[in-house]
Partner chain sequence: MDLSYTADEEAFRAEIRAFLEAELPSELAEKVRLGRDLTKADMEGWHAMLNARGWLAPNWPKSFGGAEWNAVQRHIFDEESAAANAPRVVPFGLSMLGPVLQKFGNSAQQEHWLPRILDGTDWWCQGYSEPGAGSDLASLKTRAVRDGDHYIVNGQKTWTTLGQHANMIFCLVRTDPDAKQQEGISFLLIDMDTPGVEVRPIILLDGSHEVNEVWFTDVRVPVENLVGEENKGWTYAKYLLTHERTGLGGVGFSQAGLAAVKRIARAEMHNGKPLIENPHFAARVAQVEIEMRAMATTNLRAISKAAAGEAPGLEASMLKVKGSVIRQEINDLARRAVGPYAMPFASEALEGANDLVPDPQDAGPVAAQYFNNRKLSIFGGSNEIQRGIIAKVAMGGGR
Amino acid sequence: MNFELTEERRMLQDTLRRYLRAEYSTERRNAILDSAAGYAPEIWSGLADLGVIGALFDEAQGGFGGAGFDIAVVFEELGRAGVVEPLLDGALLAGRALALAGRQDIVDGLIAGDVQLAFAHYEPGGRYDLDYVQTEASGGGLTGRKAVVMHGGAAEHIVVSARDGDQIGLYLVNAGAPGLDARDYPLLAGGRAAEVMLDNTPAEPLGLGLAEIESLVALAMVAQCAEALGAMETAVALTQDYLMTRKQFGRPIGTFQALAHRMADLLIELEQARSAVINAAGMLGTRDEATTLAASKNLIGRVGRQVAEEAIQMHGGIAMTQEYELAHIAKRIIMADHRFGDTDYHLERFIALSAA
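Now give the single chain's structure, the form predicted on its own.
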């Protein structure tokens, strides 16, 4: 099989990489992390102008991509640069949900960079189970609580899951709606999230159910795996540079056999992770999608922890300082494992799916 990117995807990759290299320095990111919004509106607008948001949607939805490999290309570059802007939850999850529901007016504003969205599905006590929804829809309003809603405090619209009797559906809630309370806080890996409380909050049903939620989360898992891969690439590259710069006994420490072997192991694991992302992106929409995604997410989590720990150990104390790039990247890698199911969850899921 040919795993080379198409010309259009290579152009997207090169354009996005050059933009982030020029605009997204460690100092710039640290300033964004300290901001109240948790993202930079000018960076968000720049990504929209480059067509990055449009690459997450197909032509019928107003974009020019939308396939698994389009998503993987975008999020690998975002992970490589440690971008904290809300593309995964705001653009991919909430945006694709609204596109499926036919709310093209909002989707067009999102692609243009004029709208901020959030996706609220997971709840306290639900772990990673997609069918755990206690928020209730009744009489045109929603009542319940959603946990760790990424950029929920800055969104203009929130796509919320709720249960109406035995059916789980998605609903559109406007920021500032009566009964909506979003308590905002910073995240360890960058960006901000909110605990969203709903008390008979007016909501518009989108006509989407659990099957569509599962499909959206499958897209998000590919994006999360690709983002973690990009972050791992940066961690390994920073470690290689450091080993060849730091000197001990008159020569670079990277020439010592023990450290050279550890770096070789990381490079091998990195290629395993890349293969897992390619496999996950290629299997979207197939009969093997669920099994492949479980295996890929499990592998990415295991490799990510190894890369982060080894990179920090081979750097020493400098890796723990906020002013150094690796500090943020290592956090991103570790925390990526806890989104959409961690290694243990997906190992159990893979075993169950394989036995079915």
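Take the protein just shown as the form predicted on its own and give its structure as the form predicted together with the partner chain.
Only one chain is given; partner chains and other molecules are left out.
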């Protein structure tokens, strides 16, 4: 048993935390939230320069990491700072898909911070069901619609799933391709996404199928759980500070036992969340992967809701304001439950998998 991070990962964690502390203040982030692009290209390249994108790939793919704990370390820090730059979809999902497909040319550009990508899999009407793909591939073109595609409006290449007969596969679509229409909009928790409409849009098959989509989404779930954990750490820390400094009735509100015990509960649940992320990262690629991921995503969704709601409640009105750090963080935590399956979805999956 060893729960210490390796030297390399600890260094990555330190550098990333320090960089974000310096470059990603609440003010800076709020400016990014209000910007038309919804993300900051200079933050994206700053992160690439630090090696953050490279950490998501193994050496054969031109990176220096790529394992579950590399992913967890990176996304926990991004979550802690409430980063809205879409590394989860743009770097991890789309990048690892292209790496699997051997498109090293694009992956190298991604790791260098020069290429913007998106991953378009889920569809309207399919909720979180991974095998729900109605987009059709025929005669070299894709036709269909993809739902809430992160960064879909800004991406230069989009990895798109489609069905050819009863075979689900991944394809590469280039921005500006005929019949491609990405209608993008802002998201409640920051960043932008698009409804991606495809009308006989030329696409290149990547030779990857549903099994690969499942393993890519497994990576994404580790990342999403870790990001939510980081955000929860910030929410809990902000609440702890506030309870010790905010005074009503002549004393710090944290001295009211009604709040003190709930603060204690948040600290307990935060450790549960941390363990759930460790489970997810550690079991990636093993026989227990699917069950563990379902368990972790369920727990993170549940604990996340408790942390976000209790942190707001114990702050009172101040937490309801857009400007205050917790508002953004709470939205990131809650919205993590709307990606890759929510608490109920994974409860159901866990029941099915553990009965099997």
